[in-house]
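A single chain comes next, written as structure tokens; it is the form predicted alone.
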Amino acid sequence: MEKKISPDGIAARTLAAVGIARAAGELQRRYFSDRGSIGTTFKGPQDYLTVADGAVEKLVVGHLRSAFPTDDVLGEETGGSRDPRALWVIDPIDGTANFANGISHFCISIAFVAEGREEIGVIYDPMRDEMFLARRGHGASCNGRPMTVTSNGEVARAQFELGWSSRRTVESYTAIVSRTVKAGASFRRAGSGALGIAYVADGRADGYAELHINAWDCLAGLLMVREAGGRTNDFLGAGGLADGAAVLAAGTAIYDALSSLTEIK
């Protein structure tokens, strides 16, 4: 059966998912004030995962679930449909090896996905209490603060977060962090996609680029980029929620010049 969103169900859907997320940062807040509670367990080489990370999604999902049973979620942890017609994609804790070291860089990223476009990012700094919101069509905001991306279009003067994944070649990104360097850009990398991308929509940094993510990583963040003016790549068209794809994303001025450096189209 075909799932139709009206524009008032995007709305109760947005107001719901900044409340859910409030919830999700407060309880990652009390797990990271007891680091015994932690729990810290490994997927593979530094990918981590805590105890944390299984509650917070429970919390997440129950809350969505509830309020909207007919639609369909898609959680980091426990999976779950990846159709693009009413899908909610989750990542309750967005940088959890920050999280599990003690350091205080991580978030709660909610996306919702409707008919194939994403609709609705929320990202939650609790750490910081900034809440990052953005609608498809309503612009995009911290705490309420519209935020737009970086006019910067000098790569001399550019910094760039430079996101790394372990699924491609070392050599790969070491290749770009060398361009990026010779053409005289400076490059971060924090560890939290989600919050990276959603400092680009804030122009707090020129652009982003990742040669492999996953969807609930950067969904949310990507829509926020648009909003606030700038510009990203295909990531769902490129086959992204399915299977995770390379992300870009940033600042009009200097979009190009990131693609180039980094070879993601």
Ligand code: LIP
Given for the second form:
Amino acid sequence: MEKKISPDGIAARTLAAVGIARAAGELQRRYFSDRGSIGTTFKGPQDYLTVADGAVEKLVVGHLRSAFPTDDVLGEETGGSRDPRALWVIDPIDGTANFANGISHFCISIAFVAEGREEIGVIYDPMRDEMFLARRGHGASCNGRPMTVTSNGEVARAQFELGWSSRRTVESYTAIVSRTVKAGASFRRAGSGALGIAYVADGRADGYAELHINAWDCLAGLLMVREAGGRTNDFLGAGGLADGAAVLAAGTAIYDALSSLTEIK
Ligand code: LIP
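Now that you have shown the form predicted alone, what about the form predicted together with the named molecule?
Every chain and every other molecule in the complex is listed next, the one we just looked at coming first.
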């Protein structure tokens, strides 16, 4: 089926995604305020799942399928299509470990991919009421304010976020941390890849790297970084939609240095 989406179609999807993300964030906030309702289980080592993840994904998918019935959908919890012609990619709660443990650093992440490239990225942090948004060719914003990556090119002044998951070895992660700290940079690992990458787009961090991350964690943020003047690796070209992949996103002045420290190209 021809799935080419017109510019007006992308504009309509952008507007809808912002409204859906805000509704999802409100549901996240309601669950977060009632710790007894969260219902935490584990999908794997340090891989949290809560009742809220499923409820939020059900809300988001329901709205998207109603508004755009010919689009495909891929959600972290319910799976779905990997056809990149007209595909919504959703993480209902990115930062689930934080959410489950009462730490208010989490978000909803919604990306739209058309003809194999990211067209729309929406990340909403309901606890800080920050709506991060990017549309390809139209810039990136936080609550309507334009976002720009940092211009810092000095590693000794850099602030990086180095994401971690149990999908890669401890040794590979600690080697990156060791190289980064020895080079004089500071690092953090805050538990939400989507927010970490959005912060790069907004100049709150110089770069974000992770040896393996899933598409729903990063696609929205990667578009934001590029639209904010930064650089990213070719996550989709590395097969990231099907199997996840390494991710690298940074200001242009420091991208090559972070690529060297992390060995992510
Ligand atoms: C999280 C990612 C993060 C990673 C965490 C976790 P989740 O996603 O955003 O990059 O380091 O281990 O996978 O599981 O909170 O949706």
